[in-house]
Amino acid sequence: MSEAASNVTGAWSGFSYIVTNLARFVRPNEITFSGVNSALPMLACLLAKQAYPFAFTYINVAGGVDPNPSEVPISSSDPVLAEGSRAIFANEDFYDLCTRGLMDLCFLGAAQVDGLGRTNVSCIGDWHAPRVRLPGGGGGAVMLPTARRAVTWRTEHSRRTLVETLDFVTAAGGMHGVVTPIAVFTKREGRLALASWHPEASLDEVRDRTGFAFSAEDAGPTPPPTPEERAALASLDPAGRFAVDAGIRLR
């Protein structure tokens, strides 16, 4: 289903599913951060500002604090994301907030996630002779262990991204949730557990496509997007360029 059709019918595309369910992790009166190479969490934070009837502080890696950008850029690091800000933050300020226990929610990327909520953004394969060399921990290695909650996302739900054993443990400690095109996981009793799944998928499909074992107690189909969520996402991506650029497929 196209993104335009999903906005009319209230159904989920893979793109709208990830962005909206990332936004649903935002809570009132908290400080929330989106980082580099994080267009979907950037959209999620901007969506939450429009769709939800509560205040929260949004900080982004471009340095903006509750910005009012003149446009929504493709890059989550674009300086336009600092326009209209109440203040400007430098990189060291993000880390300082985290290490002082004042960052409530961080959206941090990952190439692999295991059932304990640990992440790999270092390499695929053996460290000494990797098949793929990844960018490395960067801020995530500091922020995942120190933020009160961290949430990641994968545009592909498969056993090569949601794994039993990481090829390399880059960061651990604060993972709270994971969103994919077909599922939402949250941390319970030290492990990721299924919170809900895409209505066009099934519990069996989620299990089959996930490399680690998980509890599905109390899980069910994800509630559909609200009119406010649909309207906010449509206003942020009216031409569907983010949806096309993300290239997210349910299967």
Given for the second form:
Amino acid sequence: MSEAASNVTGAWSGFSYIVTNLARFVRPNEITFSGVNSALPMLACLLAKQAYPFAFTYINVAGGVDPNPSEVPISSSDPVLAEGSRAIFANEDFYDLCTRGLMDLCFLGAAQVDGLGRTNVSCIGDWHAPRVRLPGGGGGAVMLPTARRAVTWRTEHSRRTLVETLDFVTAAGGMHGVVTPIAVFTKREGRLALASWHPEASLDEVRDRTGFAFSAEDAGPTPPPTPEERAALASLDPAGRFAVDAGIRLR
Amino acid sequence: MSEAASNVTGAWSGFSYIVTNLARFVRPNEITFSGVNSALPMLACLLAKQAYPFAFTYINVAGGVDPNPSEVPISSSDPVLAEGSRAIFANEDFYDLCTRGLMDLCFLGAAQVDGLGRTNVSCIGDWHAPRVRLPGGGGGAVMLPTARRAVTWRTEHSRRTLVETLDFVTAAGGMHGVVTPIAVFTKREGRLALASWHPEASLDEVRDRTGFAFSAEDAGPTPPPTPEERAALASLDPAGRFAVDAGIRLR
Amino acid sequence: MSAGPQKIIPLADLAARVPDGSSLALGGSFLHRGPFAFVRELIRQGRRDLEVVKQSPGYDIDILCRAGALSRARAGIVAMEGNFGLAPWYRRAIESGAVRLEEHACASLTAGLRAAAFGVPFMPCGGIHGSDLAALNGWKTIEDPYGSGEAVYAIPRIQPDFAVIQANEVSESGDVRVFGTSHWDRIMSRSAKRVLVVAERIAPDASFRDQPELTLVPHFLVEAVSIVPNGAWPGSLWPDYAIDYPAVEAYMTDAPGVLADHLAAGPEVREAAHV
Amino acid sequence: MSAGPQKIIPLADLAARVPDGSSLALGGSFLHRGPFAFVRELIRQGRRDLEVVKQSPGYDIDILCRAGALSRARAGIVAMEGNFGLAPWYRRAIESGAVRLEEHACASLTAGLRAAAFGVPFMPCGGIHGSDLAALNGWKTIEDPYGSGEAVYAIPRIQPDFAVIQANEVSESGDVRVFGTSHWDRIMSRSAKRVLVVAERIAPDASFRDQPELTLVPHFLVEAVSIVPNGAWPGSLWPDYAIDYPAVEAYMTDAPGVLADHLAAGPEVREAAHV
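The form predicted together with the partner chain is what I need now, so please give it after the form predicted on its own.
Below: every chain and molecule of the assembly, starting with the one above.
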């Protein structure tokens, strides 16, 4: 199903699935952060501001605090994300906020995730002789263990990305949530457990495409996007540019 | 001799002696700092800016960087000391500057000074049951050991203030210079040595009124204030208010 | 914290949030930009057993001692300053043992606050070597684990219950703006468990949006704010007003009724009467 | 430093102060407010064996790798960002071993810079527990000497030879003003041995005197400044200009002559030609 069609019919696209399900981790009155290389969490935070009937603090890597950006930038660290902000809360400040335990929800990137919710953003292969050198440590090693909840996303759901054994443990502590084009995981008793799956996928498919074992107790199809969620995403990406750029497919 | 008379004749008063001899520790192109409870060093820094034919950076506890205060404040931490400043360099910043070794000259208060140039600003008597509770640690314990040079002053030259044994070692590391109403000491081979004495005093008087032993090699009467120094001090304290407030007597 | 009810509340309600026994990091320095109306209100409400955490307290710690509201202090340098010399009631409180002092260098107190702000149990601090303060406070040195041979003093984490900041301007939501030096207010606001603010006035949200770089504390770190014009009296609040020297001089008189007269003269009293 | 000769010098002279082998803390983040004209000038001058110290380098580290000017990097996260993905020449340089990486979390790099800024040999850093980065870098834990039972990672001091800051405005004396987020520029300017600045323009001294609170780096910490309009190209400099996406896209092409064409298109080249 094309993005346009899915927006019209109210079904999920891979793009809307990830953005919206990231947004659903946002809770009232909390402090939520989105960082660099994080267009989808940025959209999720902006979506949550529009779609949900509660207030929360949205801070971002551009120093913005509850900003009103005049446009949604391609770069999730673009200074436009501090537009309309009444304060600049720059990098030292938001990292300190996290290490002292006040970051409620932190969106963090990952190349590989294991069943404990640990992440690798460093390398594919051996660190000292990598097949692929990845972006590197970033926020993870400090924020993942210190944020109250951290959530990541993968645009590809596969045994290459959701692995039994990480090539390198860049960050431990464990994700509270993981969103892929076909599934939402949340942490339960120290391990990632399936919370729901894309209604066009199935539990079997999720199991088949996931490298780690997981519990699927109480899991079911993900509830469809609400009218408010759809309207918010449509207003954030009216031309479908972000959807195209993200290039997310279910399979 | 009254302050007024000394200003006219060009001789030293106790007040002009301390302020001017503090100023003479200021060197070209260096970073010099004055803090709280420090009216005399504040005047010395402002005097040096006017009287000496070289540039230096004057930073102060009010956050000022080379300020042009519209008036000379009674409080040496008055925000007027940041007037005309193009930057605010606040407390965390100037302390860090000092601990990382970039503070060239730091004026620090002291109640007692010993022959090693260590200071007590904590108490007279036993710390746990003091006869007099003094202001306390302040800049000293961190700045005295880390500033490139630190200089202090005492408005009373006596065996109570210049002591063989401190009641409490608030700060070690050792002063580079000490100025009293009758003498200027500078550190030589790890101990305070007499550099010069007030021309109306004498070496014998300085020895008699100093609690610690010191070398007086090469010491002689302090050279009189230059016309530039006198003019600067007169412009900073035209009504003699600071001179009166300081209440400094030779004996 | 970010999205609760109205943040701007009367001073009496602001002070009422502080229970007996609390530790308070008070903004400003000596007679400059201290939350003095707030401190007087604590006294009026009969608060007891408080702790002041401040690198350079003066009038604030002195009046709390004078009123018998203080039992502990962590401080660097304490004085009235501005020709007024020592803080006399503080001095007596320490000499008599009524108040227990943890004496710091200003920078060691900052280091302890940094440990809290950075979420670590201790903070290395330059200098201190040779000072009796180290043994007095039980401060330990740590050898550089990377072999430089340097040993550095570690200051234990200091996390006040409250930071109380005296500001020039706040937004309706509680963003805080300060002119001139911010003293240690930034680190206080990042280390305390809760942040309370007293401001001279409200400035339009638009002015904060125009210059967000000027905001010292963002609204979501601020629990509540009171607007008290002249609230730093008898101290200064740059650039709005200077020290009221005659008022400080009157305060310094040691005679019956002086404290009560002084408390009655606080601008916050007139303000409250108008409400 | 404070009172030397004229601080504002041509970009070629500014870059010429950096010897081969220097470590450079580069301001900004990814494609935003980086000292990119400065980096290109280093390449034109044939600098070799440089080290980049930056929490989130991107274009800057990539072009230095592409030109063979880099041998070492201490970095948190490296990417082009803004849909351009990985930094390809950086990636190859690491994979081939041409550049030696010390991989950090952004906050551990900040901790190392803080150690230098605060004048201590190491800095505790929250988190890190369970990360392979600790063993990789030989980071050691320190037990809280005050008995909390917490163990915290200590990051060794990181003191770059230079911090290079891309500013919106400077005063004639070199006071530095930046709009929007300051990224890690403040701690870079306090930890490096020398501070160089590239600014979009000179603003009147009076404007700095009117709002000294906006100054990020005071003049006396700044060794020299160059004025290069559009100097952060092809990145953004808020609020003056946005990312030049077509220029970045052209840079990303892997073909002969692309780097030379890109270097020739730098606004600093036109600027120098006018001088």
